[in-house]
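Only one chain is shown below, in structure tokens, and it's the form predicted on its own.
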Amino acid sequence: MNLETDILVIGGGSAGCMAAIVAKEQNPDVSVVIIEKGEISRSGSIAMGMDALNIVVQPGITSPELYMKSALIATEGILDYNPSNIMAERSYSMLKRLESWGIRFPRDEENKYISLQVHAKGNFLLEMDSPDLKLVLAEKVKEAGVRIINRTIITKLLANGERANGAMGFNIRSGEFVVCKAKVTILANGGCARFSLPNSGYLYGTFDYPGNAGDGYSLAYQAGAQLTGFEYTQCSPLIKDLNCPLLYITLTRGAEVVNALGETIDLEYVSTQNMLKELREGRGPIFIKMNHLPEERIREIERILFTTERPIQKKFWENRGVDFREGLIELGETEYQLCGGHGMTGIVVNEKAETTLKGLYAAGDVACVPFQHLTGAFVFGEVAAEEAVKFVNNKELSEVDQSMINDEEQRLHNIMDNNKNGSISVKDFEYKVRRTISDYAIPPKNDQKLKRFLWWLPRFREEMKSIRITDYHELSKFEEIQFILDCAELSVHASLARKESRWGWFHYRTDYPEKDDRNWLKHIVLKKGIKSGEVQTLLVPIKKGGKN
């Protein structure tokens, strides 16, 4: 399949859908294509609904300045001002856009939005009642006249080292090779959820959407864009054996966290670090306790959990025989992930969603706007669309090196031909890769552990020749393993470069156990060496407040 378009959006989740919708609003004559690895109606980190918009600055109640103070605390100063500030400034208008689409934000008896505190400062989280948010977004995309290519994995960007001109990939069911030439490409295909192994050992039992294998990080890196925050390896204390979210939903409504001794854990605000500390220091397991709450509050929590936030929870708790009125909810530590939505990892972008590669924009979890959550996905989807429409104005499609296209198609054919009789299943190989990531690339870190992973890396890449590939779905999983390996390599190089401990447990180095603001209050930026092809590490100063 050969396509040409003005704007190509890779990823049909929250950020990708918003980008496509807004692009068509800005100029209905602009052609827009979304290429989605799954099916757009139920794809991305929010495959169904959402109970809150985590960052909304309400005029007269909170302010962008207060949000930025909170963000600086959360990031421990490793934050560029402008992108996060733009997100805060545009958050309220985004809420109003969503309301105009029928998304409901509950109000109290005084007709004020219901807001809760989960940040260090200010009540920025607003309750949302939208069990079918993803369906609303998908329908808006279709109404806008956007072309949607489902079940197609992107394997390489069309890029010449200076600018991006589209992308290539294949349909994971039919194997059809897809080439889409574009004036502008917007990456919106999530973070790397499949990084380390969940405690269950189940490859897809991850907290975040398991289809997110670091595709966007790897694609951008291989094309020449810069990335940052890969040393921020994060996990969360969530429902044991299910990895479903419930902290914000329960704790903001009066629930408590207790340790194995029955002691209530001081959370400051909703501090996952304090919960993880209890586990590290041997006072686990830890539990959510709600038996002190009034019946109406427990019913409110159940309504949100069982209708909006992963309805499977209802059956899960029934099968466990747990009643929130008397039973405890055990929390377990999730796998580690790399993410720009819940964390600080991503492609370097400015306040216009521009990457360091001309013609390439990034929005959502794939972009480094720390702790942007759903608000950032929507806002920077909107920003990327506005800037992309300006960029394509009166521009022609750039010439693309046909040999690059031929080489990629041949590479994929060669894998199918050469790996038919491989001795290792895709599943078993991914398990070994992610177990090794768990062994060497996550906290506690030190020089020897991290370098040990780099010893394994070329061996894994060589041994991939032994993976058995019998259909195009397995070929897509083969490609995802390559993305995961790229992300692990980037994370290890960033972790080696930051010779200090920062962000609590998430970048704790036993050989450098103290935080060192004097020498390390700066970004670790990564890019691919043009000549060597190896990971290049840059130390980049923090951009202070104010618009540049």
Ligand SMILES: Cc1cc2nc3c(=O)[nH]c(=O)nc-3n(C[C@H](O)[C@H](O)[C@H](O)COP(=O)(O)OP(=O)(O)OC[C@H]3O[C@@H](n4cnc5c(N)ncnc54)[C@H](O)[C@@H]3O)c2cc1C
Contents of the next structure:
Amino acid sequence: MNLETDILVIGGGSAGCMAAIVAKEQNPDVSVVIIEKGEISRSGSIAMGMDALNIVVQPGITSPELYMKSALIATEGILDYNPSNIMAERSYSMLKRLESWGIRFPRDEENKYISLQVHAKGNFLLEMDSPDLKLVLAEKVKEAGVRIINRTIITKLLANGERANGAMGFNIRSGEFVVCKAKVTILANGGCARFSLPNSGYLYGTFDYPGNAGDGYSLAYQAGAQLTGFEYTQCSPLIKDLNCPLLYITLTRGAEVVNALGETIDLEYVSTQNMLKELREGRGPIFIKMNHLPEERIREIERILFTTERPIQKKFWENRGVDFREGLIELGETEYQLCGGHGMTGIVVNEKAETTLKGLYAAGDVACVPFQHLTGAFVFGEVAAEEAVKFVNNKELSEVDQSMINDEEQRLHNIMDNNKNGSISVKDFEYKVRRTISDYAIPPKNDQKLKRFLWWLPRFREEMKSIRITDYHELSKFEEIQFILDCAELSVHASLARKESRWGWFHYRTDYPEKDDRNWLKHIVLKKGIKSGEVQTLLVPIKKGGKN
Ligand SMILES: Cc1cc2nc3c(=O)[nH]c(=O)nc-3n(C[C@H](O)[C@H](O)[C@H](O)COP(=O)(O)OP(=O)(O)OC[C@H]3O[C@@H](n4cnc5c(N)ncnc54)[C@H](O)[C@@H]3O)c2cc1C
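Please supply the corresponding structure for the form predicted in complex with the ligand (the preceding block corresponds to the form predicted on its own).
Whole complex next, starting from this chain.
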């Protein structure tokens, strides 16, 4: 399939849908294509809805300045001012946009939005009550006249080291090779959910949407864009074995966390570090306790958990025989992930969602706007679209090097041909890669451990020749393993470069156990060496603004 478009959006999740809708809204004559690996009605981090919009600055109640103070605490100072500030400034109008689409934000008796505190300062989280959010977004995309190409994985960007001109990939079912030339490309394809192995051992039993395997990070890196925050390897204490979210939903409604000794754990705000500490120091298992809450609160919590987030939870608790009125919810450590939404990992972007490659924009979890959550995905989807529409204005499609297209098509054909009799299943191979990430690339880190991973890396890449590929779905899994390996390589290099410990457990180095603001209050930026093809690490100053 050969496509030509003004704007190509890669990924039809929260940010991608928003970007496509807003681009058509800005200029209906602009052609917009979304290429999505799954099916946009249910793909991405929102499969149904979400219980909250985590960052909303309500005029007269909170302020962008207060949010920035909170964000600086959460990031321990590794934060560029402008993108996060713009997100905070535009968050309220985003809420109003969503409301105009029928998304419900509950209000109290005084007609005020119900807000809760999960940040160090200020009630920025607004409750949201819309189990149909993803369907609404998908419907809006269709109504806007956006062309949607589902079940197509992007495997390579069309780029020449300086600018991006579209992307290539293939249909996961039919294998059809897809080329999309574009004046502007917006990457909106999420973080790396499949990084280390969950304790359950299930490859897809991850907290974050498992369809995101760090594709966007790898695509941007291979095309020459800069990335940052890869040393921030994060996990959460969530429902043991299920890895489903519930902390914000329960703790903000009066639940407590207790350890194995029956002691209540002090949580300054919903900070996960204290909980992880209990587990690591042997006072686990830890539990969420709700038996002191009134019946109507428990019902409210059950309603949210069993409808908006993941309805499977209802069955899970029934089968375990746990009733929140009496029983405790056991928490376990999730797998480690890389994410620009819940964490600090991503493609370097400015407040216009521009990456360091011309014509390439990034929005949502794929971009580094620390802890931007759903608010950031929506706001930067909007920003990227506005900027993209300006960019395409009166421009012609750039010349694309045909040999690049031929090479990618041939590469995919070769894998199908050469790997059909491979001896290792793609599932077993991914298991081993991610188990090795669990062994060496996550905290506690040290020089030796991290370098052990680098010893394994070329072996894995070589041994991929032995993976058995019998259909295009398996070919897509093969490609995802390459993305995961690229992310692990980037993460290990960033972790080696940051010779200090920061962000509590998430970048704890036993050989540099102290935080060292004097030398390391900087970004570790990564990019591909043009000549060597190796990972280059740069120390980049923080871009300050406002009063910080
Ligand atoms: C379980 C959970 C609960 C959350 N709860 C909240 C909450 O209550 N409030 C809040 O503010 N935030 C919440 N968040 C965070 C928020 O949902 C995310 O930050 C946001 O949805 C990310 O949007 P995105 O568009 O960047 O990624 P996604 O929505 O994940 O979309 C990425 C899309 O890209 C596609 N894709 C990936 N790779 C490729 C490829 N190679 N080719 C083509 N397509 C590709 C994927 O299939 C996917 O559809 C939650 C996140 C999770 C996981």
